[in-house]
Amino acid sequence: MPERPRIRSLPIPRTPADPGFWRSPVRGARFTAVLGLVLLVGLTLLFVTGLLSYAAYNPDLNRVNDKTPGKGLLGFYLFSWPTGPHWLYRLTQGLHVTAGIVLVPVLLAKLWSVIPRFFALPPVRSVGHALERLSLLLLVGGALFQFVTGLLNIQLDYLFPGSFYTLHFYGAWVFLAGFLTHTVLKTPQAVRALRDGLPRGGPDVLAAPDPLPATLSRRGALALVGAGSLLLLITSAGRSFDGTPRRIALLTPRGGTDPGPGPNAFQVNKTATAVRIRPADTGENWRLTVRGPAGEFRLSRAELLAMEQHTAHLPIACVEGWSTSDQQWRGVRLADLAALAGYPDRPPGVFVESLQRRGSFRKAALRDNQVRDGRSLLALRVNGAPLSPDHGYPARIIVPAAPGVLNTKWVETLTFGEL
């Protein structure tokens, strides 16, 4: 009889929730616990540096103020914003937006690294492992959303749907919901992996259990990693300088390449245009209106140039993380304005209003310590010129470590003490 033909077992696809479906030899305990260390310091610096620049909005103050309606206890730690030292915002923010570009190899390395647990069956084994699976639903959903809606303010055209401020904000403490809890329930690992190289009581579970050839070692992929940091640091961090640092840093467009020559020949990041303002509303008719217990008073530029005129050296930064350095700004003092208002002692708070017809913060609101301090001034000048339309023209308010959208342009009124 002739040999009846052998059938050959072809082997059973593997799925993902098959260990054997991950074969990168890179995969390992100490290699996913290193990069787990440096997001667990970078990750603290920009959920503390997110929260001061979120109080540098004085968002209790008022509710112009506040983009984020109905956040209840979670504002619990706000305090009033000092003026001092004058590069506080700059320095905070441009670390926040810095750090968190800086972070997003390491972060994508993370995720890749422990992608396997992802998959990994049953799903829940027990109430602690529920609740570890709970947290890094909370923990990698936060941080990608956080670092998504990050990355795109920080770029010229912010395009997710809603508000920036509300979604980053709640967004926040979510991703904080999920990263405290998972670092209680993975630190011990993770110090374990670092110092003996294996978790406790048996091998490493993230390594592949049929690994392919290495073509790279886990020292060349951390290597690796840290290079795509380097080289987002070196065009991002820019935006914080001037000269050569900011024309490299290609990543954060905003407070880009300096506007032309004069005085005026630094960043906006809004134009008079942009937000319809007429060469008819800064004119020779333009007044300055100035509201107090004193009563109103309306003034020319050419009476606020007759008034007693201060100088102040402060930068302009702003929430994207670009800042200028120091401008030389000269105009009235904010404190002299609110003496002719009826506040000669111990100057209030001011509610700002501005000619700006579109976009966010054509109001605004500061603090009275703002008021007091001697820096703060309705300029009138910028580096011994006029300011430019871009730059605010006729008056602009300017206050030492507020945000950039604080410091209003294109100012109508000032109303003191009812915030």
Ligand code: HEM
Contents of the next structure:
Amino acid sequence: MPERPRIRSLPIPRTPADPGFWRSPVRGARFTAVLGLVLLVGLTLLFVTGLLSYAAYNPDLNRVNDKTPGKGLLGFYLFSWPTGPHWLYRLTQGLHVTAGIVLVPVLLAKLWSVIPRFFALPPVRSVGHALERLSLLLLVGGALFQFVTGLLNIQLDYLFPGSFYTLHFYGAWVFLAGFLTHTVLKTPQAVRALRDGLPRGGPDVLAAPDPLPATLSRRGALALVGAGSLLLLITSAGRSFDGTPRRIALLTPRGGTDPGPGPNAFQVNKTATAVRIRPADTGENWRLTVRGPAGEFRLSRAELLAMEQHTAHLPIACVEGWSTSDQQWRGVRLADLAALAGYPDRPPGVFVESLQRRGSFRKAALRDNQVRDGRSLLALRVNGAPLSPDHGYPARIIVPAAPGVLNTKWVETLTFGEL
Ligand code: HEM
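Now that you have shown the form predicted alone, what about the form predicted in complex with ligand HEM?
Then the entire complex follows, led off by the chain already shown.
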């Protein structure tokens, strides 16, 4: 009797819930621990510099400075933003956005390293396990949300369903809830994994039980992640430094080029055309209106140039994280205009209104410490020449350590005291 052919049992396809489904030999507690500790430092830096970015708006001073007025208790930490050191916001926001870009490879590698845990069954084993899973959802969902909104914000002009500020500000607190829980739960394990190589009393649940032959060591994989972050650092951080660093900052707006020679040849966010400033608005008939207890004064550019002029060397530091080097601004001190308005001593804050008819920062409020700082100017000239239309001709605000959006261009009215 001819032998019946034996039917070979086909291997049962593994599902992602099966640990054997994940075959990369790179995964493991130590790999994840290294990435986790880098993110612990990096995400903390992101959160702190993000909160500082919001505080730098002095949002509690006036509604025009506050894009998330419904924040309630989440504004507990706010304080009056200082005017020194003059490069403060340039540093904090530069760090925020650069760290946000540079951490992308680390975040993605960390998520890749723990992805098998997301599919582990049963999804919930106990109340404690359910809470841990919930914190992971807030952490991973919150972090991805913050990175996506942040990166889109700096790369593409406000391309959001809803206000970036609301999304990113409240997203940060959702993220924080998950981040704190995860940090408390996982840091001891991560430290142990680095020290002993394995989690206490148990198998390395992140390592593949049936790994494929290695094509890359864990150290090699970490080096690859590090190289990715380094490449992003080199091609993004330079957008805040003139010359070669800015020229090689190809990945971000305002990088990759040098705006060329000339006193007004430095980076600009909104151009006069973009916010519909017409030459007629800024011509001979332009007048600055200054209001205060002493009355209302309308000053021409010539009259402003006839007042005592002062010089300040200050950068433009944009909320999108790029900045210029210090430029030499020249104009009238805000404190001197406050004196004209009726506040010769200890001037109060000022409400600034621009000629621009579009844009969410055509009005801004400056606090008294900002008005009183001798470097705070209504600038009429820069680097020895009149301001260009894109830099705010006929007159613009320049205040040390303030976000670019509060240095109002094409100024029309200054109202001292009423904030
Ligand atoms: C977990 C990560 C992050 C957290 C917790 C975080 C947190 C914050 C917070 C609290 C603010 C202040 C929001 C406001 O002024 O209303 C902020 C502002 C900002 N963040 Fe983030 N952020 C994160 C990631 C990122 C990333 C990855 C980027 C981009 C690369 C980014 C770009 C920005 C920008 C451009 C602003 C200023 C917005 C403006 O004032 O116009 N953020 N961030």
